[in-house]
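Take a look at this one chain, the form predicted on its own, written out in structure tokens.
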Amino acid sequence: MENRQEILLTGAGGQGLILASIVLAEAAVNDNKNVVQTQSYGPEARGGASMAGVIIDIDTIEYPEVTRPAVLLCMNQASFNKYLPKIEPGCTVIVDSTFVSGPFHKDYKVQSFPITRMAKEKLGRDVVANMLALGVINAATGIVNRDIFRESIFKLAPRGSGELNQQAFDLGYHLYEEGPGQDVGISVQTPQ
């Protein structure tokens, strides 16, 4: 891993991206890294624009805003359309194919995964798509130690949902290992 990693999580309000960025930041701190987390969202409670940035570095972070993301997550088409033109070629772009259909530019490393659909089909809850997305991101980058990440998820997940959110994170790893555009051919036990 390079010393500095900038991650931009984008989508719609209600998709849990702010919580995801807080979990990512907490996990990185617990992995002995320096972190800055920022967030921005529209006035709507659900459906408005939502963006969260996380900077992770082993050195001091002198500028607190994401300016050159190494990873861009787009959980809906509007965020894909808005943020893709603002990033530099070479950035890894992870999109939720449940809601994002492209167009995918060859200048970017676009990886398309059915994040929300898999959360709903395999875990019965699309609200954990944010943790599934974090699993995909961490599997792709190795930014944070996986066990430390899982502990942070359990600690910060809404009360009573720690195990489900950890399952979603692990499902993200499986989804990444299967490869972009693929469904996960594994069975995940749904909590009762």
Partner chain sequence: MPETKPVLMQGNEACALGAISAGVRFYAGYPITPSTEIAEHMAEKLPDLGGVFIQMEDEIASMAAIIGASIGGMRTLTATSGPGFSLKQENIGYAIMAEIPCVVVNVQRMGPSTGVPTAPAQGDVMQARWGTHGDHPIIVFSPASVYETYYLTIAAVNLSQKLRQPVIILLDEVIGHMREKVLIPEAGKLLVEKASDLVPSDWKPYDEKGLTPLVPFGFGHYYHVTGLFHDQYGFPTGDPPQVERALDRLHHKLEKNRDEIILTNYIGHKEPRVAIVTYGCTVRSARAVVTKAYWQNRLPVGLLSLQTIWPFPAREIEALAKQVDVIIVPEMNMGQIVGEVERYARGQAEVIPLNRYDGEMINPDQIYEQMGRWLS
Contents of the next structure:
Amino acid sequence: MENRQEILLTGAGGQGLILASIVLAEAAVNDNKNVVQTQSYGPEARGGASMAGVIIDIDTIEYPEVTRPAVLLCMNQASFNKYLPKIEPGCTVIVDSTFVSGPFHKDYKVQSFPITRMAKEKLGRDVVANMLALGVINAATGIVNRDIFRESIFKLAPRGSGELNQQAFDLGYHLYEEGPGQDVGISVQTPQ
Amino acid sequence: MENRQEILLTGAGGQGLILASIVLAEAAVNDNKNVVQTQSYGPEARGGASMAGVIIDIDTIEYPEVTRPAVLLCMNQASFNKYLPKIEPGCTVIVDSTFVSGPFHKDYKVQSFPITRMAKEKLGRDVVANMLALGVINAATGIVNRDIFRESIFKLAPRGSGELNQQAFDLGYHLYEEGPGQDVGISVQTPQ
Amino acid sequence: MALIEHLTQEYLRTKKLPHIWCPGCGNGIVTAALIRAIERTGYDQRDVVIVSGIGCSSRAAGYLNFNTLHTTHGRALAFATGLKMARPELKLFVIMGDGDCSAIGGNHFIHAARRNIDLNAVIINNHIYGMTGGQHSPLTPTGMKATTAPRGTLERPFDLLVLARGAGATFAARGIAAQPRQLEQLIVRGATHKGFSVVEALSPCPIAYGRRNKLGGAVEMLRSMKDSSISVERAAETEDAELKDKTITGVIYSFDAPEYAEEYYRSISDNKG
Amino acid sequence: MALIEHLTQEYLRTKKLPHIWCPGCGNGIVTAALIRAIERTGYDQRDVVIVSGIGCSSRAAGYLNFNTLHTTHGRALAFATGLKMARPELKLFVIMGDGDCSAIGGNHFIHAARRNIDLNAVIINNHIYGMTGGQHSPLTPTGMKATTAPRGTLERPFDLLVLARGAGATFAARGIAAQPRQLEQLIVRGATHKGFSVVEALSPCPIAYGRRNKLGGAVEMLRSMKDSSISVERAAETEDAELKDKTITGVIYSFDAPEYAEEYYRSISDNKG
Amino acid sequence: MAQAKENGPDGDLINNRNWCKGCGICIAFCPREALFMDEYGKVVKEQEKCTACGICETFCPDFAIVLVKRRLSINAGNKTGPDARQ
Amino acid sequence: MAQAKENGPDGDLINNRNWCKGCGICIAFCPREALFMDEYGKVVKEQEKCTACGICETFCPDFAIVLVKRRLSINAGNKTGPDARQ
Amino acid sequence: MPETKPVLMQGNEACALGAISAGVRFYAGYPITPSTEIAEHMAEKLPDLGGVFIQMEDEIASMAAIIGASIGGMRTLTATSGPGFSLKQENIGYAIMAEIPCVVVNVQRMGPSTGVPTAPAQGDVMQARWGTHGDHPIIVFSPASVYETYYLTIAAVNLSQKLRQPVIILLDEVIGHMREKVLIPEAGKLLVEKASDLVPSDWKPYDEKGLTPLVPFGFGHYYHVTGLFHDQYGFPTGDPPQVERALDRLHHKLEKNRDEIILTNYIGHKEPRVAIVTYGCTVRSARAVVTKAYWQNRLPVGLLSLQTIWPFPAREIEALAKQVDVIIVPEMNMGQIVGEVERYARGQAEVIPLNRYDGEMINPDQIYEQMGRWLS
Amino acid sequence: MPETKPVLMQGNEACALGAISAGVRFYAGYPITPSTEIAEHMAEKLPDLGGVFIQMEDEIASMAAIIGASIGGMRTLTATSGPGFSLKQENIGYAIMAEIPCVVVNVQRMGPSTGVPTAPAQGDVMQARWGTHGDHPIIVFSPASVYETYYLTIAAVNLSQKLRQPVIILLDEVIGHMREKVLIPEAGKLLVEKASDLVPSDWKPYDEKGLTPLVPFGFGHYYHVTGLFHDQYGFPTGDPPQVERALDRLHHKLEKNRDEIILTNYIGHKEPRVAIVTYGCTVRSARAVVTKAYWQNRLPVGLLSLQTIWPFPAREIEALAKQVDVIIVPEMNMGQIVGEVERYARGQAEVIPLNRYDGEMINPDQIYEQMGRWLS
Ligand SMILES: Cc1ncc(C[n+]2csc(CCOP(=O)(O)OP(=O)(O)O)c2C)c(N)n1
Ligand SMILES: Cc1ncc(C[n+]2csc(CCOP(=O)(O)OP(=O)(O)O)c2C)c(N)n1
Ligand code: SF4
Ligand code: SF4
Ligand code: SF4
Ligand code: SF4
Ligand code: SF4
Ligand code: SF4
Ligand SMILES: [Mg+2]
Ligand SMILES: [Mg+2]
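Okay, that was the form predicted on its own. Show me the form predicted together with the partner chain next.
Expanding to the full complex; the earlier chain stays at the top.
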């Protein structure tokens, strides 16, 4: 299972996390990897908790559920509260500081980015926050070849919105490169 | 099983055989016997084959189906053709000569009475042929105390028709006492 | 004899006769009218399908020498919908009893009407569940007796054709077994109507309905059925008060609307083009 | 705060809020109107029962602080019929979605109408199967898109109140979420009507219906709902042509007929006496 | 199958005695009182009274009466195809 | 449960921020343009504009707005009985 | 209860009378052969007892209506046969989930599908256990006589009330339509106690601590009833531990009351070599054989008849399998309960199915013949 | 068939595409979570292929409609979940009785009743076998991956046609909603052959001699289709020998084709001491364990996964039980298939159920732990 990489995307229904997971999975397929994508949701169409998992491996993937994520994305406070206690040391935690305000306990390596705010401010559309988050994740982990990822985004985006979504993805890279938490007011703790 | 007596009433749907079997069973109950009454019929409400069985015993009755009838009543030709080959020697066979015209093979002790015709001619109602048949049967076998039987008929007959039905029953006795086949034109064979 | 038999009873499975219906049961009269109606449409025998549910009346399918489909209780129209969509060129006649159509089958009835799918429903309304021995149906008139309404039913009946109309049906007619020629005619008109057509055929059930309600035998039931009916044309010229207890026969309504199977096939060929 | 909360939201299970409905979903508006209507009837809270089926709208039962019964999909009226017959003194409100009521539940709907049993049906018609994500329902207008009608549905919709009428309903009204006060009023009138009453409440589903059909968000949907509606009183004074694309609101029909539960209990006490 | 073939003024009337259940409907609705029940509960016809109007045929619930002439004219065409008449 | 209690000319308006989903319906239908969305996507009121007409209450799909005065008058009676409000 | 003089009674009638004796005052149904007489008796009798008889539009509605009436506090019953039993399954599952008491009678006929409506069969035994979706517990009785039909119906009503669990009576057509002499207590006019306000205010419909009586609607307990998984107040939850607890609750209540639920009867030799295990009307044929073979001929044979077929009398079979060489399982189907017998015999005894599925009863001769093979 | 490049595909989509590849051109259904995507894919794709998609008024009608369409000569499929599956049961029995081919997909969710609509469970396994009334045979597949969903759907359609028997696909929610990389042949536009007049004139729909292909309506064979027991021409009969023959016919056709129907797969040690038997998504967890335990650690363990769960692979289990000490049966229910495994193990191996029923998958650790106990 050494090659197995698990990514957990969490937040509220309607934030496009399931779509993001599909795009990530598609990108992994295009990058010639094995992949399994799953999701879970409650009875709500909107507003409930939303969770999607992607497992990427070079070998066959048997057990399809995420158990020890290498990356955890939290797009709202509720999901942050719920999933943070469940992860293991070494997991990269990326949170959207637009909605998540801590507490950032020092046992977890939490990196905070104003994902939704930037999507809105820089691109005028908060709906692309999900692609922006993917940019941050891929920048942080390099799971999928960046160009292949960009192509997959274009392919899966709703008609006419391919480029916008790619921009969001790139903006994610940019944010990551600027460093976590730099433009947010809250303190980010990255324990060693 | 020595005390077990099985009576099979057969004919066409609508001839009142099931009611007759119920009356016989009720009479047996009133005569302090154990009794099981069963019936079988096809999908037709009228006109199809109709069959009812009554088992009377002093002991507990386990198996509820008629297998070796002591008495077989055939109220139409189809049932005569169907059931005659199934009975065992020693069975009393009573047929309604109004509808059954043989063949009366000599292996069977067949007794023929113009049951329906008499009901119509003497009582003006062929619907009481069933009670008339019961009279013949009870006269032939004495299974149930005659008075108890008459009371049971009164009890179960549709309102206002108690006496008519009792008359039919009595007429059955009368017919039996006159002897089988006496007033019908067809030959009756009663092998020894 | 063989020739005559062939010519006269081509559409009957003669080896299956006599049928299981009681003496005097109206099912046979309606079935005969249906046969004559099909004959008059000129449809190729191969294209004609008889679908039925479960009940005395639905047993008609077994006697008719076409493609015959005897389904589950109440579901005939749903089976027929699938078959019609799969093979729109077939001509489907759907025979149902009043219970089959309007009790357990009520939902399929209203949805077939809504879709206006080209099925010809022939409902044999004997006002009772015949096959199970005489329980009240949603078409049993209030006050009439049944084994499950020994003191007379308290329920209000549907007017089947009004119900159909409410659901969107585009053709409805009512005939009576006591006027078999008119009934035949109405079935022909229903069959030639494009879309869902409903023909309600009032029919005597002397055994499970007539007897318990002291309506007399089959002959009396047919006679009073005839006496209490009035054609829609004559009804139009009659005072409302006089019509109160009358059964109106004839084509009650008929108008055009898009037929579902045709619309569907048109739409998919549009897509392709 | 506690006092205020108690007085204002006595009929809500406040601990269960916020509810599961999407932002802008009309279910909450209709539910609020229902609460106000029940309040206005003056019924004892203990006597009020909310029965619902399955669907987004049917989840309302869980938020209402009465005796609440969340049943199976389409069967709410059948459960309610049993309960009403067992306990005729209870006041039953039956909340259903358009699919719940008119698709899978269509048969129970027409039979409740036929029996004229004293149930108050409130159908939240969002023209779509909301809970399962946007499939067309029997009340989706022809041509509108749904996940199972990606090119627009070809089916003809029911007019729910016409269907109810065909089945024998004695009271029907239509309100819209965009006029919550009128809706409240209509529910009160339905509740005080003896017999089966139907209140259809048009309601926006911005997520599963509005978005796919480019109808805008909740606000736009409410606005256009309001713009395209006309009261039955005003409609009476308007030319037919103008009414073509209008939704008529108000009490569409109301008349008296024997109510089933009452008739039943009267009949059994007659028997006894 | 026993069939009684009788001649009337305008056409043959086939009465399939095996199918007749003796309901009496044809008798009641024959406008000419041409039909009556025999001792076996089956219908027979008084030939001279019958006008071959066909009413009895349309009324018989048991397909037991068929007027030959009318049907012959209708079924003039030559029908083919497998026929699994059972 | 965080509740913002605000005074208007004719009655209090309770806006339950936890329940508000920011749909904007109340804002759109308030005849006085007295409501607006705050930075957290929750509704707040400009007190002086509100006439306590109650429209926002009837329109809010989330039970997040309650006009106190009106309800007080209606619920004057003393209700009892077990209350399993969950 | 005072015994009256012997009467001739049909199985279906005994079912209706048993129900009435047990306080059933609500019947909703849809006619179907061979169950219809139950409805007809109810239609005749209930109105005079102040009860409700209603004929619904179909079997789905019938099942829904009795659940609704049960929530209103009435004791309820419905009856049907195979096709209708299939249709009721969804709502039977609802009653199980929401813990609403009610009794469902299935007078079995020959299936599958429309089958032979008037012919007897025991083909719905496994369906009675597993007919509705999802894991669920069930109680099923199978009477062997008219009298058993009467008292098992009473037991069914009472157990159903006590456990808040639907109980199914699988009646054989043979039993339902047969008339027998029976001694039946006069139908006492049991009054159904109306629940009152006096329920403790901490009453919870699905109390974690265990069973609580169902408080009908209308007494001020504003609880929620749903077919969704729910917490102890009845409100929906999808939380895994709560879901598991809820499902355990449903099953445990049956396990805890096993002794009251599982009714079986053994007759015959104390140390049998061959045992017959059967149920329903087939018990009659088996009893005819065993009475003769054991009582008359003292052969080492026995008969375990199952009045309760579900929950399956596993322990009884395990014990039996340890005693005997052979267990013969006659059934009027292609082999249904025999699978369970094999399972719990665990290879300890040979298990021999004896099946008949032509729409006729298994007769004593068939059983005798099979038994004979293993005795010689 | 040419393989295309790898694609990411959801289980429900694979089911729809598999069906289309196998020639299905008719879908009738009613939406229900978690099966709805199958309908949605069909609604999207069928019209362009000249096929029919119709959303019916409920599940009963959906089942009826596909049977009707099958009689019209189309290959048909419907999909649903627990509550809808319960409703379809009556008409599934009809299709079995009348021998009408069709495929029914049940994407299982947590039950009973409404349960937890979005949570996975394997609770309908026994219902799939026994859900409709009367003795009846059934074929049920249970795919463990998106790819298996695809090819088992194709197999289901073809088997169904060949045997004139409904086939059920029990899909797990996990598989139905999961997306995986798969290699799938391009959906070839298989043309459904329309039956012609050229059927031999002695063709009988239910020929005594054995299976004949179904000749659709409209080709001059005026046969009768009914859910009643019927003779070889399809006409009703209640005659006991004919009834028995008809029921035997239904069952024998499955027995005769056992090898084609029963698909299982064994991986692991040649002489295992502990074997796992499972199906559906639970195979995934088991495979994770067995691959590690056997391939990496060479432990004497094996996994028998069942693609076909009904007819039950009895012989395979019998053989396995003779080899091993212990069979562990993990299931996402309270124990369903384990009963069959116990039955056919006949006491030869210890059979250990491993159940989870909280709406979550059984994870490899749970299986590993249980397995460990029996290895040490
Ligand atoms: C699901 C189901 N429920 C009930 C029945 C029993 N049943 C057979 S026919 C019938 C009603 C028959 O009444 P109707 O439809 O009016 O037909 P008729 O016999 O009067 O012609 C019933 C209830 C059945 N076969 N299947
Ligand atoms: C027997 C059954 N079939 C299907 C479903 C799935 N289902 C749940 S809600 C629903 C339809 C919801 O539509 P509607 O009734 O209009 O309510 P809405 O969600 O729009 O308020 C469906 C099909 C189910 N729960 N049970
Ligand atoms: S019971 Fe009635 S409907 Fe059925 S066959 Fe007899 S007369 Fe006809
Ligand atoms: S999906 Fe539609 S109906 Fe359902 S909660 Fe959302 S907006 Fe409301
Ligand atoms: S054809 Fe006319 S006249 Fe001749 S017997 Fe028949 S009904 Fe009478
Ligand atoms: S109508 Fe037909 S069945 Fe009736 S008596 Fe005349 S010929 Fe015989
Ligand atoms: S009460 Fe009226 S005026 Fe005040 S905020 Fe609400 S809608 Fe606006
Ligand atoms: S209507 Fe209600 S939920 Fe919507 S914004 Fe206003 S207060 Fe919030
Ligand atoms: Mg009828
Ligand atoms: Mg809706």
